[in-house]
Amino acid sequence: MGKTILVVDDSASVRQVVSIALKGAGYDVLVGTDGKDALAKLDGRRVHLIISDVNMPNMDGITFVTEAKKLPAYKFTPIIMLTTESQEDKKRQAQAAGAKAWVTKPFQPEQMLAAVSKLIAP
């Protein structure tokens, strides 16, 4: 069984080319469509990485990240976010929020898979 990564975007064609990356390097993924929908999806299951937009309807990338880590089942759930945004203050926020990484998109897959192993392995 591989490891679980919950992948969080608005954006159904970023989910699906995130998710056949990751399925192609040997890992089960879950999806949400914003942060609520995420929040909702961690309802205990074991999950050994989130990558997670930053903008979003419903419940923005950081408020998600923030909510999470008060989880205590991921607490130390690793976080990469996913998104457009380059502004140093957001990518601050992100990690003061708890995120571990920032991938900016457009990106390669192998771009956001080579910071997925430097968090999990397969």
The other form holds:
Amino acid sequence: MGKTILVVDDSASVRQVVSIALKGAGYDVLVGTDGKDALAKLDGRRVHLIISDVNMPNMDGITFVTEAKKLPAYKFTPIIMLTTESQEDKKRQAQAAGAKAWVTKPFQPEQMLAAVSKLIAP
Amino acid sequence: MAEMLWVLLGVAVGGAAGFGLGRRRGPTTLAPSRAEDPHLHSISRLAGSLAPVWSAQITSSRTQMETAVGTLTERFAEIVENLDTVLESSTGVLDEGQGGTFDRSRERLGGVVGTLDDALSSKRATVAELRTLLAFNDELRQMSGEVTAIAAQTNLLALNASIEAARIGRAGAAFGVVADEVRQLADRSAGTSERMASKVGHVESTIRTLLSHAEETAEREDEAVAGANAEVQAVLDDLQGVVAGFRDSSATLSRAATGIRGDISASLVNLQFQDRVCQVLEHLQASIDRLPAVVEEAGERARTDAPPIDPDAVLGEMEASYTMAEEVDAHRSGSGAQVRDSEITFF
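The form predicted together with the partner chain is what I want next, because the block you gave corresponds to the form predicted on its own; please supply it.
The complete assembly is shown below, putting the previous chain first.
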């Protein structure tokens, strides 16, 4: 059984692209459509890594990371921010919230998988 | 639409304060206006009317694009999943066909042929035993002949003894009785020997019939086993050909499916444009939504002889709302900007 990665993005096309790349590499994928939906998915189940967008409705990515890190079961779960945004202050906010990496879109699947492999063993 | 926005803003602000934002994009410059100027009022109304229409059109376009690209990606994702299923099942059948079914079939058919071979070997052993039995029977016939000869000789000796006993007279009477008894025994031996010879003849006849039948059957079975062996080998060869054909077809199918999967995945990567374009449109829409207020403020400043609004401040506010590097590039250069490559930063 592969490791589980939670993919959070309000764009269906991005969720699909990331999911296909991850499934192709043998990971199991769980999806959330925004920060609020993703928090509901963190119900104690085993999640080895989280990939989250920043700009989302209902709950943005930085708030989601902050809230996720408050949950004991996910305190040490590595998080990658996957976003179109390139502002340095947003990056700093994500880092302060507990994110481990910042990847800008549009990404190539190989880049994403390399970043994932660096944070969790395949 | 962006050009019109800037021209409109330029006309409005320029008309109000003699300093148009249109200097960036257009040449429009109007003379300073008066309070309650009907032209200024109409421009303000126009901005208030146009902005919601533009905004609605952008919303409509964004919604259509999101829906269409979303549907497209879902379909592509389903195709990729189906291809994965095809690849898995194709590989499974191939492995089973190569290492499993074919080898098991060959083993089982070999077992059947082996059983037939064993039965034939057993029959050959029986034939050999029958030949041995025939040889023993010949020995019995010879022994029977010897017993007949001994009986004849004994009979002759007994006859001579009877004659000698009679010639001696009364003193040889007892010896004559013994000689008669011996002669009778010799006769009985000769009779037994004849019956034995007859039985040996029957046994020989029976054995030869059995031997002939067994040899004939063994020969037919030998041919049948050889034929079965050849048929089994032919079937296995055919089966191997079919399996090889399946393997080649499966490999071709697998290569094609892998290629298609790769092409679709690459195409899906390109569909990320939707997320970026939607954000650009979202920011543009926010600027358009703000336009009526800016024009209204410009008019108000004109009416109250306040300083004109600062176009750089308006543009700076717009630039500050951008989240993507290429938005800033396009804003500053005034032309379309290239999408930058992905960057990865580890904290």
